[in-house]
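Listed next as structure tokens is one chain, alone, in the form predicted on its own.
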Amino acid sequence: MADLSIDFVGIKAPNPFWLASAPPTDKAYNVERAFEAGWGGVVWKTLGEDPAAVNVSSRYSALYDHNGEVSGFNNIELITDRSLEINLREIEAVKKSWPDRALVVSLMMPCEEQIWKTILKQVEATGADGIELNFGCPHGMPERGMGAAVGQVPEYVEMVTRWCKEHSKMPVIVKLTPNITDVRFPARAAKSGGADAVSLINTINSITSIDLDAMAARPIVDGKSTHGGYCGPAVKPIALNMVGEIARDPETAGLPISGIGGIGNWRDAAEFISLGAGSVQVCTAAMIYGFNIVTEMKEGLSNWMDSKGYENIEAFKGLAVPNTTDWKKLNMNYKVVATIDEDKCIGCGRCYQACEDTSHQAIEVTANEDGTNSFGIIDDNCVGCNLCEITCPVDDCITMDERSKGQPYMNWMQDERNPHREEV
């Protein structure tokens, strides 16, 4: 059986599944229930200065897929609205009761060194395993010089990170905002400031929908609304890209990463780990389905690792990073062409319609005597775009078959069709 235990920047946990800093980790009651369910760790909901933040009602909204499942989740909730004293007392008690679980504390403070120095000593006294600097909250706090207002300025990221390293012995994880042009710059700044790791992504600025009767965005607070933080399955592709960018950037390569963003099952977790994440954080899936989802996550990941021969998390961590590159380095001589399995084809014509209307007119239709249609690929027209495979509702009915064996590798910088080839 695969070993799921991890040692993330000195923070040990029985498995890589942590609950992210969010409503599920707001108090001891929630966290203890999570640990009882089997979560390997938590990042306690962000602590701030007293007096505590004040939240509004309502706070959440969502987007749904065609099956009625939540695909995107939006929240306008702030950091903890409980006092600092209560939070610190509960953190200490939970850590004593669950010494084998990772307990990291999220912090968000104004950019004043003395304030950070004070809170760091208070958190350190609880016995917590580490801190996560919340440089990503996109709503409600930036006007106070916190959250995304810090995370969007690499110089501030480096400055506050350095303060935390100077005034605390705890591992420092910097949580990065996705609301930025290039996530590599704050990641580099975090590393320059001495960060032990980064975590990403935080939530994305969003308005999920408009109530066309009330003429206000959801969630609605007395007829008004505001942008919030977007998370859930819909943000996973964005999160994977940003994790991959940091993992393969020469300036941040090797910097430990805690992956966050749309993780709802073991496969999602495995994908983040393959791109270099040493732990993964979950929020939306737990809020929608409850803490017990971690059972399937652990079993699924362990079974998959066994099937692949991976004895532990380190065995496959980062294996996808070398295969993630820039477009200009892709092989221009590689070619695939679609193939339709006529035995599996149900004759729906979706592939034909998609290709004929929006792609390369590479599928021909033949009318049969029985009134049905047959579909075939016009090889010379097919550019291997994958659209037909994507639109086909039958698994493995359409496959992409390689037709370029024996062709030498040639990237765009070497291609004679590139008008700037010599300059490059």
Second form
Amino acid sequence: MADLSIDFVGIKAPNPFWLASAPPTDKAYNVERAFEAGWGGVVWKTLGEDPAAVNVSSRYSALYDHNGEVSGFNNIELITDRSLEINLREIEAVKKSWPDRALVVSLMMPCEEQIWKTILKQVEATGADGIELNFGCPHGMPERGMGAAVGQVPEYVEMVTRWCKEHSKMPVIVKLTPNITDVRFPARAAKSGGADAVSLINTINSITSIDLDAMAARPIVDGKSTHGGYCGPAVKPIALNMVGEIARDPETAGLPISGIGGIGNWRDAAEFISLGAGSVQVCTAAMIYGFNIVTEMKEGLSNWMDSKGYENIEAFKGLAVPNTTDWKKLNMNYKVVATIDEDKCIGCGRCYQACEDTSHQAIEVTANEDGTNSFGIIDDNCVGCNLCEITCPVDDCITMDERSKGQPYMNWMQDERNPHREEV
Amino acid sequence: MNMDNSVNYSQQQLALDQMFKDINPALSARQAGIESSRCYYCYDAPCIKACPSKINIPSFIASIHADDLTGAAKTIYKENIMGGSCARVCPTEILCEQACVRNHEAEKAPVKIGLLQRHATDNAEFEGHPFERAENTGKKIAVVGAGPAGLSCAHRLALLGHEVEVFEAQPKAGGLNEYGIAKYKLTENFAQEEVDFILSIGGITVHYDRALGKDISLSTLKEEFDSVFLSIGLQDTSSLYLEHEDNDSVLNSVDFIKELRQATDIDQLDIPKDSAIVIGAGNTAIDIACQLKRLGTEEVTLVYRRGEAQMSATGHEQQIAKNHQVRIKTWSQPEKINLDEQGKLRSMTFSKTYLDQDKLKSTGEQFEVPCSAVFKAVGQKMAYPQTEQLIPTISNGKVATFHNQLTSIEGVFAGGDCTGVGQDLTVEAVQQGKLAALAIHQELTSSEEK
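With the form predicted on its own done, generate the form predicted together with its partner chain in the same format.
Entire complex below, previous chain first.
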């Protein structure tokens, strides 16, 4: 049985599944329930200066998939709306009761060194394992000069990170906002400031939908709305890319990463870890299904690791990073062509429709005597785009077969079709 | 469709409706949302090809999925104005749902097209009628019979700008939808609501209690109208050719179903208490057997002279009968109707049968089944009124139709069960009515151009 325990920048946890700083980690009651359910750690919902933030009523909205399940989630909640004193007291008590679990405290303070110095001492006194700097909150807080307003300026990221390292012994994790053109810049700034790790992504500025009767975006607060922060399965591809960018950036390579963004099962977690994450944080899935989902996440990850012979998390961490590269380094001599398994084909014709209308006219249709149709690939027209395989509703009916003709690796920089190619 | 349910229901009527609750309950909005997402939106969709009325099924399902029930219903009504009743009575298991590509997947579960169609037609909301009539053409067409074929034809003609007069022998329109479909398939007052919906297009006048050969004649209609559409249905039933078949307790299933569908109180019906025998193997036999069970007949035995595989009722229908605890006795043919000394029906005698090189033979072994009523469901026939002077060519007992539903008489078209095409399905009748209307329109408008 695989060992799921982690040591993330000195923060130990029995498994890599942490709850992200968000409503599920708002107070002792929730966090205790999470630990009882088996979560490896939590990042306590962001603490701020007193007086505490005040929230509006009607706070969440969602994007639904074809079956009515939540695929994207949006919130306009602020950081904790409870006093600093209550939060600190609860953090101390919970950490005492659960010494083996990771307890990281998320912080958001105005950009003044003295204020940070004070809060760092207070948090350190609770016995918490580390801090996460919330430089990502995209709504409400930036209007007050905090959250994403800091995260979007690499110089501020570096400055505040440095203060935290100077005034505290705790590991410092810098949480990055995706609402920026190139996530590598704030990541590099965090590293220069001395950050022990980065965590990403925070939520993405979003409007999930418009109520066409009220003519207002959801969630609606007395007829008006505002953009919120987007998370859930729909943001996973964006988060994975940003994690990958930081993992393979020579300037930040090796900087520990806590992966966040649409993680809802063991496979999502394994994907983030293979792209370099040392722990993963979950929020939306827990908010939709409750804390018990961690049971299947741990079990699934452990079973998969056993099947692959990975004894611990380190064994497969970052294995997909070297295979994530720039387009110009891809092999131009590699070729795949679609193949349709006629025995599995149910005759829906989606592949044909898609290829004919929107791709390369590489599928031919043959009318059968019984009124059904058969579909076949025209090899010469197929560019190996995968579209037919994606549209096909039957597992393994359309496969992409390699047809490379034993030619050597040749990338675009070497390709003679490239007028700007580098001379060999 | 969503018409006002203006009928005042009595307690007795409600009790009867309660007894004949929908066999296939409607989908909830949530269920319809999930079911609609299962449609693959196929290229050259097999379900459309399998639908006799050629409804663009993937399109209406996509509209349901996009929360546009009005668009979905309009797509259905465009091809089939009786989409509401067809959603309920179509044997989808041998039509669209049989053709669904999802049958070929491991789970073998076709999209529930019939229920989705019902969801759209039941819940769509229109301000007035969904379609607008074309400019008045000045042409008048007579339609004989207000069943599905006649109504479909009349509606399409009205849509195309013609004036239509419908002559119906019964006091109500709807044909078999009103008088012949099992009560648990078309419940409550659905048939009449649908008729009202169809007629709301305008331009259609229905004359009730006007039968061909009695109150009207084809030759007069031909003189007075620019074109005629015949959809007179089937009037006669087949016989067992047994002694005592005229006994009061030996009934035609179609007559009983008609009585049941028109009944407003269960006490108006003469229901056998202990036992009944149903003779036949079609959907009518299944319908009557199941309805008797619902009405409280203790023991219902459906007897058929061949095997289950030869029954014209679909496997799905046979299952409905089994679910109603109907006893199905196959390979048995009627020999005698037995009465007691007072002349009251006592039992029927059957002999066991077998197939000998495609010929049905009796083994000679006989057995008796006690019963207090016998319901015949051995087929219906057309009885073209003999009083008529002008009679179209009849072939195999039905009105012969040629290209575009034209009969042997110029300007006279026909459709529905009175023609010998197809399997006498409602949806086929609707399609034939529609095709005839298009042909009539073509003929009337192109002759004008000459």
